[in-house]
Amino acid sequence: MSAVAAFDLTGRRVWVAGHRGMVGQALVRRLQIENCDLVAPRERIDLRRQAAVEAWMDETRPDLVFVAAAKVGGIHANDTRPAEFLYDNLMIETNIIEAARQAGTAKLVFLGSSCIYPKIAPQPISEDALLTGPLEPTNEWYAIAKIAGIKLCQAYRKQYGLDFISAQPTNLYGPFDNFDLNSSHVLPALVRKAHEAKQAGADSFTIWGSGTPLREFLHVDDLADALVFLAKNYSDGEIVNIGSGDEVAIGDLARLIARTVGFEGAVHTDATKPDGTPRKRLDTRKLEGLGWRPSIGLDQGVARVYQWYCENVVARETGAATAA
């Protein structure tokens, strides 16, 4: 790991690519307490189009770029739209990374994913597990795109000497998440299922799979803090894991969410649906060694998310239904 001077954000022009998404919005919130100049396109840019990205970057010349833009989704979305997940993510990341090189960007932080690691990997998963075994088939398209982004950052560092780094977060949740049952990740999907079961007076709700897979969850505000920390304090081609250090079985997570929501019925499992990777917890010793740790526990984080869901998603949908 290279010993380098801290990257001072004071007066820097910073672009969060994907600033409208869950991670992007968390990054913007976190960066607002820094003495930097946040820049963003006045109109939406299709990041899959090279000319549009290069024109924006040439005009803006950001000093620091966070690549938080991506097409994301859960098992169902990945499994049914593989071409979109591979093509869109490849184009987004390659366009931004190359445009950053052309624009003379001083630092770039590429956001990967814990799904880059093999389906069966020693637990907790250390950074050197990358490319040591087959991927989880239900999200391999997204994973392959993210691996390509990591390798592109490493290649640009090697060939051009650019300070481009990559961070790999565990499963994320937080405000502005996707709560659509057809395309969401597990935690927001469970929040919606539990809430709707409570509202309907149902005696149970059903979760995908056996409920036994173990997962690690990180609140998006903790992720944003970690990414800013790395931008300031890390400069190396080696990837860095970002996680909470705790794991929970999906069935236990569903029951935690049910308690938070106030749903008193049963939680059933559907073994005909896929489980995905049996266990996935990241080894975060590298990041901890640099001096960063998370601050939002799962109980607290789930309570915050449910409050946000009620005040935003439920309120919006209820208002729309009333207006109709």
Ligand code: GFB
The other form holds:
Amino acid sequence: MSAVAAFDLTGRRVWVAGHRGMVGQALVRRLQIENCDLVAPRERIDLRRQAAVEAWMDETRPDLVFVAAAKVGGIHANDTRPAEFLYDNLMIETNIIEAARQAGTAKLVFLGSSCIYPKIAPQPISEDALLTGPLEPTNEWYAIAKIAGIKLCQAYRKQYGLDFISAQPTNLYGPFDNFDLNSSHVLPALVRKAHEAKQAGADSFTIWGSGTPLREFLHVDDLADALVFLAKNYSDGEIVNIGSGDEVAIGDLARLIARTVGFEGAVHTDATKPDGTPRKRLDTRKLEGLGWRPSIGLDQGVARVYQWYCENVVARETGAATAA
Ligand code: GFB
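Condition change, the form predicted on its own to the form predicted together with this ligand:
Let's see the whole complex now, leading with the same chain.
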């Protein structure tokens, strides 16, 4: 691991691949306070198409690229759409990384995921647990694609001497998350479930699985800050974890969200749904050693997300229903 002379963002052309997603939008917000030149395609590009990605990169020649574009989803989406999670992610990352090489991109930051680590790993999970055991079956497709992306960055460093790095975030949440109950991650799903239960005057809502799995949650604004920090200050083939230390059992998360929403009923569990990995708390000592720490606690972050959900998702859905 090494920190090197800072990569100065001043005047650099920066492309956030995936700038319409939750992570991409957070990165764009964060980069707006840097003195850099953000570039983005006017029309939507299908990043799974090599020719389209190469044409865009050739035209813009960004100095710095964040690979925040990915096919993402919660446990059910991962488990039921394995081909999309493997194919789309392999294509997106391969196209961007190779096109960055061709375009002479000076620095690239690839986003992996905590699900790259073995299902059963010593906790907290340190970076060197990668490829030491079998993956969690519900998301091995996504994990294999993300591991391939990490290895591409390492291979491009080794063969071409390029400053391509990769970071592994823990479970994320924040504004512009996906609140669709079939495809979302747990936190936005429970915000919707608790809100709708309250609105309906229901006496309970139901969470998937046993409620006992532990998850660590990081607000996407903290993630974006950490990614910009790494772009500026980190240059090494070794991967870096980005976590919060905010670990909670899913049942307790449901109760925290219920309190935030003001729902006073019960929380039931549904054992027919998968639990996924029992625990995946990240060891963040490497990132802390470099000098970065998160600043948004889970209670505060959940309150902010609930407000965003009401002002955006609920407002839009209510508006659409009224207009119909
Ligand atoms: O966030 P989540 O879908 O993904 O689920 P993973 C986390 C835990 O919450 C699981 C439980 O134990 C779920 O069973 N859960 C309870 C629910 N109620 C719900 C609900 O209503 N919706 C959802 N979605 N979960 C993902 C991977 O795993 O983690 C991705 O599938 C990615 O590939 C992401 O790596 C970070 O944490 O289990």
